[in-house]
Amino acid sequence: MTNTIKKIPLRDMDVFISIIGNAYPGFGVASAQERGKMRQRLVAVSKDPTIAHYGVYRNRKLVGGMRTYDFDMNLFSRRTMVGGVGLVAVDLLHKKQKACRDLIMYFIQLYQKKGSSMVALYPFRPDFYRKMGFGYGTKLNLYRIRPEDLPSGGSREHLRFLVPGDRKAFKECSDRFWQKHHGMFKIKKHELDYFFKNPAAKTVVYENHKRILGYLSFVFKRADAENILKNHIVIRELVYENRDVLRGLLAFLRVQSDQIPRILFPTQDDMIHFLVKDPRDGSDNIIPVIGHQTNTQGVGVMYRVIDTRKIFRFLKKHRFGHQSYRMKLSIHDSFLTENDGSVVLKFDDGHASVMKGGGYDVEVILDVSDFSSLLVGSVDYRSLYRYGLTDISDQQYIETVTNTFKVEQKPICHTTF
């Protein structure tokens, strides 16, 4: 049986919601009321022209679906469209029939047609998507910090809670942060709505001279089922334009110690343990030999290059270090055959240009998944070579290639999708 993929019409949304509910029971859409709320959200989000829902049909019956996003990504301070995919779900009766594979292939081809050279997702199984060519991004850390362990001295003078009239200034702050941080996606309308319309979300802003220069968004989580007075704070997003803003927002968190045992802080910043007096997470776990557990980690966003030549042409003004040499980059891409093969790159003081062929100084061989991680800067070439995940024709160039793809800061992403 063949699969047909097309946009999901409104008449099939209820079927899609049932598929999602069965695929992800944790979403909590078992009751008619919960399904109704999800339908309202799906319909509302569908009004955004950069978001769409596609379904896979077999014998005219919807058996799976996905949501796609046109994202504006900061890729080394350059704005580029990156395709995102989420809500990938397949009917329980139709699993292992290549419905998911066909959806992802359609998604990739859709963004090839749109002119994108990269796509991204959050995996339900990292190994599954790595086989399809997606590479790991920066790992996500979950810290559990006592408020009293945060640094003192920050001023709360400029802090207040977010109000409806802040929407324009809030978005301007978010956009400035996006423009300055590699890997960030520009905020979308429905994401903006979360801060202003979700009653559970609490957002403190730092305002100075009528400009919002940072914000802390969080929710409460019960710390003890028997004690309604004890709650953890779970940080949803922390944005700051300078260290004074950060210290002010941390000062707000610090004074909550009378009722807040722990602050749960998911972050891609792996230096947070230097910020606090005691970085231990309260588990008292010892990692052999005598390593005090400070946080847990997980694989989050994954990236995939879908057009190797195009992404280097897009990054022609980006400086890949200061190396000058020719590299034959050979990419193994078994899922997307048109991206499988070699390209000769000329680096002139770090500026890359795609050549039509000719000689080269060194050949580097990589799977597209590891190349995608290398390109964005979430892994370094030396490590890939050490792990046996790449081959190189001349080992004397290992350091040169490592420096070519070295980044000052790993990519960060605050967007969930």
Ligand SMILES: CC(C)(COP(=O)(O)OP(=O)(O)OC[C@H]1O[C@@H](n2cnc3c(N)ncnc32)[C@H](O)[C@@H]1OP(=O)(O)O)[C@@H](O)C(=O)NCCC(=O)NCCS
The other form holds:
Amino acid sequence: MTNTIKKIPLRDMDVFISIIGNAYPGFGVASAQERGKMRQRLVAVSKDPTIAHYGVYRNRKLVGGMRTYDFDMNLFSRRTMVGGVGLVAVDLLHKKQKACRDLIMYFIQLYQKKGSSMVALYPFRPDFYRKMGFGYGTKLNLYRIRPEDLPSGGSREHLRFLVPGDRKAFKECSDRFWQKHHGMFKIKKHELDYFFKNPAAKTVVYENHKRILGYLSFVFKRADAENILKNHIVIRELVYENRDVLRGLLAFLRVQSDQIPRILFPTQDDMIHFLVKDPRDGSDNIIPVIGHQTNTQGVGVMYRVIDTRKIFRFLKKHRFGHQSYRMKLSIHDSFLTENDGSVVLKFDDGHASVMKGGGYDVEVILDVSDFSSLLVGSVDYRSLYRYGLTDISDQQYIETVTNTFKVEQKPICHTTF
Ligand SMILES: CC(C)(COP(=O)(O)OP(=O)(O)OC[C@H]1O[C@@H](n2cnc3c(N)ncnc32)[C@H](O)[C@@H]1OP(=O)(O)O)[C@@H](O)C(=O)NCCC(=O)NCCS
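After the form predicted alone, can we look at the form predicted together with the named molecule?
So here's everything in the complex, that chain up top.
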């Protein structure tokens, strides 16, 4: 029996909700009321022309689905459309019938047609999607900071709570941050709505001369089942355009120490232990022999190049280091076989051009998943070589190739999907 994929019509949304409910029991869509809310959300989000829901049908019956997003990504300071996929769910009765494989293939081909050369997702299991060619992005750290360990000295005079009239200035701040940070996706309407419409979200903004220069959005989380007065702060997003803004927002957090035991801060910034007085996360774990646990870490966003030639053409103005040489890049792509194969790249003082063929100085061989991580800068070439995840025709070029893909800042992504 074959799988057919098409956009999910409104009349099938209830079936999709049942599939989602079983695939993600943690989402809590059991009661009629919860289902109704989920339906409203699905319909509302579908109104955004950059977001769509696709279903996989067997025998005209919906057996799985996904949500796709056109994201506007900052890839090395260049805007590019990156396809995102989330809410992948397969009917429990129809697992292991390649429904997910076909959805992901459809998703990749959809974004190839839209002209993208990369896609992204948050995996339910990293290894499942690595097999399909997705590579790990920058890891996510969870810090658990005592407010009193944050630096003192920041000024709180520019801080206030977000108000409905801030929408334009808030978006402008978010957009400027996106423009300045490699990896960021431009904020979407429903994400903006979160800050303005979700009563649980508390957002403090830093304003100067009528411009919002940063914000801290958080929710409270019960710290103790017995004690209603003990709550942690969980940071949802921290954006700052300069260090005074950061200091100001941290000063706000610091003065919450009388009520808040810990600030839970999920961030891709792994230097936070330098910022705080006591970097330990309260677990008192000692990593043998002597390492004080400062944070826990996880693999989050994953990227996948879906057209190797095209991504280098797109990045023709980007500087891949400062070297001049020719590399034959051989990509193993067992999932998307049209992307499997070699391309000769000519680097001219770091500027890459895709050649029709011809001679080369070195051949580099790697899987598309690790290549995707290498390209965005979430792993360095030398480490891939050390782990045996790549082959190279001439070891003398290891440093050259490492420098070619070296980045100043690893990619960051504030969008969850
Ligand atoms: C995870 C989930 C989506 C899997 O769905 P599924 O339809 O059972 O998965 P599939 O049958 O398509 O399995 C993937 C197939 O792709 C194949 N595949 C993966 N990489 C491949 C590659 N490089 N080349 C060829 N085939 C490949 C796998 O081999 C597998 O087939 P197999 O089972 O015959 O080995 C489903 O279990 C689910 O809904 N889980 C709960 C919700 C969830 O966590 N969703 C994910 C959120 S991102």
